[in-house]
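Presented as structure tokens, the chain that follows is alone, the form predicted alone.
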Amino acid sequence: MSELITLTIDGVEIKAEKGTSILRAALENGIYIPHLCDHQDLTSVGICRVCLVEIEGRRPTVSCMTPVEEGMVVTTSSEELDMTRKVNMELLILHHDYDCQNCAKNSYCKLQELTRYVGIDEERISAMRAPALDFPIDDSNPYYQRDMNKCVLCGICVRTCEEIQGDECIDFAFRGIETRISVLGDKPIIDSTCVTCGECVSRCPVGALVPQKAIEPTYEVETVCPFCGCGCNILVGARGGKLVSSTAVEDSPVSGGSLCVKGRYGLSFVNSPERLTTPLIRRDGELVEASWEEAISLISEKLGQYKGDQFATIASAKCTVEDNYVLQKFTRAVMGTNNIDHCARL
């Protein structure tokens, strides 16, 4: 059992495991500290500031690479902290085109939910030199769009691109106010070596990583994904009778809230005119649609006519496992051969 350790914030004792930070023990207690630059799935940098706080007998700290210590007394809003809070939120927002209206991210935005408790005076930020924010859309990729004119260099996606996916494709290039997140060469992302996981998409707290179709759900259904026998747990959601976005659920004991390209992007066929919906057999020569129970009794009927080693099976990954073993059994107690394999070793 982890030692619990027990400090106040904010007037109000809590316990956090040893070795927690204070902003987690913060968020998990219902307390909230403003912050951008953490993510509970990644290693805490502390590169926003805007999650400061302070500690009895100590100056000002960042609460994301603070442990949390027994008997700690911590206050998260003070004069001080709102104001230093306050400049640097106004320096980032220098820094970040916020035409929320046309954002792909609007209302779900970190920035957003930051200046909202924060409060931002806009003459103080009309009279800084705001620099000039006019980098290209990088659309190249066609599954996502990035917008470094958006980007808060909180580096969420660096970290999650080299700790979750393990790609290592991006990375904070150049220097000062020239200062952003690039691949090697400084080219667009589809040259590079990015696998298209999406996971950064997924956690990028403002807009500059969206997907190229962004379409809000009118609900959502939790199954599995399709393509490949792991079974990881996803959220697809539906609008006007169509599948419009798939999402990891994080909590998933097989995919620990991660997906491929396939997982996340590769759901559109669903949608296809083309998509068989109704089983189709041959008469006349021309393939005409039919019944299950008519598709059936023809498989039915044809199979008696081979034996042996007559007969091969091709089983599907998309199939679960247990679908997979009764296609075995099948092939090699029903047909008698053993003349079976599978899509995923080809």
Given for the second form:
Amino acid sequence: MSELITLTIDGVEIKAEKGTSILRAALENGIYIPHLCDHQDLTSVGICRVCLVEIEGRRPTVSCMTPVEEGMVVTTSSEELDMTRKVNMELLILHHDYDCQNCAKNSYCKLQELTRYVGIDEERISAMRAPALDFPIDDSNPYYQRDMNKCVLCGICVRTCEEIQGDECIDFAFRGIETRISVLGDKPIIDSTCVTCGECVSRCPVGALVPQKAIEPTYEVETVCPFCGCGCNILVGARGGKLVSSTAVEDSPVSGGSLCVKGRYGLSFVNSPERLTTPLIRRDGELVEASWEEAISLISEKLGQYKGDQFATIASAKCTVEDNYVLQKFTRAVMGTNNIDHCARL
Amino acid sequence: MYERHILICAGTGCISSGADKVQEALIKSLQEHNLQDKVRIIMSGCHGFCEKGPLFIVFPEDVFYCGVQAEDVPELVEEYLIKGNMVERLLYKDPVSEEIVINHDKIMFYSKQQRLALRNCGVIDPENIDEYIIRGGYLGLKNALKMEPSEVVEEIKSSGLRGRGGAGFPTGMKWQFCLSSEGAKKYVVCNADEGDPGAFMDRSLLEGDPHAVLEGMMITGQAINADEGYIYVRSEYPLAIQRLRTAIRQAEEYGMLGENILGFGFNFKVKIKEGAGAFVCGEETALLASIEGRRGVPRHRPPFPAVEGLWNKPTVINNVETLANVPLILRRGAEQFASVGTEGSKGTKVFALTGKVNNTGLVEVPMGITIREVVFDIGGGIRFGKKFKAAQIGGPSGGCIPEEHLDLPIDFDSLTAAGAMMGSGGLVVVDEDTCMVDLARYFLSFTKKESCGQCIPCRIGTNQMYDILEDITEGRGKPEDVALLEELATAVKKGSMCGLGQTAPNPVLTTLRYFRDEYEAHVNEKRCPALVCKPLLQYYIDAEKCIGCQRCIKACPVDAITGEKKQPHEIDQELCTQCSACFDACPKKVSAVVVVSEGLKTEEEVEVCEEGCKCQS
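With the form predicted alone in hand, show me what the form predicted together with the partner chain looks like.
Zooming out: every chain and molecule, the one shown earlier first.
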């Protein structure tokens, strides 16, 4: 247990672990400080300037980058702070495509949340010079699309790619108002080193990165990803009896809240009419549907006819670690051979 | 034995006006007269008086010839060097008194200056370490090496030296933080990423006295226990880089740089890192990121570089001019340094004086001198007898100081209080013909492009302010724009992450503070009082003055002018694009073309025009 520090935020005395930022300490103690570029999984950078606070005896600063100190007195709202934050948000909104109704992030959008909290002056926005928002949508990737007209340049995707996935396929490019997130050479995403893990898509606070043809599920079920032996915990969403979404379980002890391209975007096979739902047994040269009892007794009967090196096992990466352990044990101990191999990957 | 020494300024300014050709012509001419063994040519660093370049000073008599071109050289050699007759047309003429001044120290431009940081610039051959040493070079280092690091820090603290790069942070305190930071490896970084348009004091120092900067870095190294230094210099300064490389090589050969320097057991090496031209890399954390090979963008502070700097090691970053002052303090003592300047700002400051003054160039003045002295004494007053309007101090992030503050003593604190800042020392003088709204627009056009794009207020705010200013200067301003600009400027100043965004609104805020009436004339009356903003101007031909010469008709690119020969001409306001070609074409003694800014008419007013057209008349 590390050292606890006592500080006051908006008159409320709270305790936080040493090294925590003011922003995280406040949020953990139920005090909301508006913020955009900060994300609990990533290093803080303090670039959105939304989480500005006043600290007694100092100039206003961003709370995400300031560690808590003993006896600190923090104010999250004052006339000056509110005004600076408001204008900041208005500038951001001016450069954001406000087609909320057609946006997949509608009602999950961080910008909407901030706008509600900060409150904006419509009159001032209409007095500002609005830019033409005409970036073409990059839908080159089959699983997600990028709309720079909605991007708020919080850099969460960049840090996710670098810190979570270790891919570093995107970064800030250009300068000033031309700044945007880009892959090497400013090419379509599909021509980059992106592995489509979707980690950035899941963290994008606005509608700039959304899954292709996102469908809102009616209910979600927690399960284990059927793809590989890792066994990541996932939430699959269904609508009309069909699987429509798959997201990571944030506190999954297996994956730490991450998923790969297969677990996130590769589950559509579940809905495929070609999917096998019963075992098949070849009879007279034809594969015929059979019950599990029939199939298993056939296998056991056949296995009894072989022994030692007459036999080999090919295990599957789709099985869990436990399944594969049992399988190799069976091969070695029961069948008496070391002839066991693995399909290595899917 | 040489009888004479001729100093030819080889700063970038003089070279671009032909100093290297003057050198060639002089070598040739001396050989023709067999004087090559009697006259020595020294290609010096910048003398500061760039406007009058190339400069050609003859010693020992100190005769100051200016604006010398290669074709003037034979005359100078034959008439002056051989016959001893002054070549009057190449001597300096005072713009106010019109008197000829022979010696350079009698010229007002120089006599009011106090050249401490620039002590060797224009005096020594920057590519010769011996000349630096003869003038006391590396003595400051020797003194520092005899002292404990903390004593060196104390010396700088008591000198009162403050950073010359912009913010004016006390140098001694910065060193103290770094000395106190834990860690075996520390760095000294010289910030030579001089990016303010018009400012060139760092370039002149590096070109004219590179050893002073190296010595300053080594003293810093001794003070904070660092053994390695980086000079981050713009790649647009090839001459500075070349002279720095020469200086580093020479210092290494002399045992002034490298291992066991001067036998004191102190080790120090210096590397040069060339910047790629981003203005924001002058911000210290962006500069460090750039040295490390990352995208040159600032990061949040704290931690300050003195605690976590280059490759996360404690690092002192000082500006070129600051470092050039350091050897002087260690050589002559803190007390002497502190005897110059004001209470809060000690020593001198180099300014790049430009704009509508008679004498432009690089000037070093004691802190506390008034703007009036700089503009009217050193600068020789406003060109063509026009009226002073404002001084933009501190580069694109500085502020405009109006006439009523002419007697303001220049120091870090007074300038900040007036809404400007010392910045790197750009000083642009503007006269009555300058539109302050247009000036603010111009500076914003620079900062908005140079914003790194990370934080919202700077990225979008500077761009938004620029768009509004552009609209105002083009006649699309709305009355509510003035208040909007003020709100935006305040939010950008308070909300931005680094110095760039925090200071970019200064030109807007100061022009709003001191010249609000000009904004109001633009937005409310669609009028530009300084007659600068073209879309708000109207050109007329005074029928009484017009002699009907048709020159304006020929000059007009859009055929907006009609008229018979010897009959008064007329400008069709609907066609006129305010290009000013007619104004320029009209003979000066006729001056029949008049430019006014009477205010554009509103849409409704235009509708009721008798002729039924959309003219403005």
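Numbering follows the first chain given and starts at 1. What you see is a predicted model; the values in this text were computed from it and never measured.
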| property | result |
| --- | --- |
| Motion between the two forms between rigid parts - which of 300, 122, 274, 292 is the hinge | 274 |
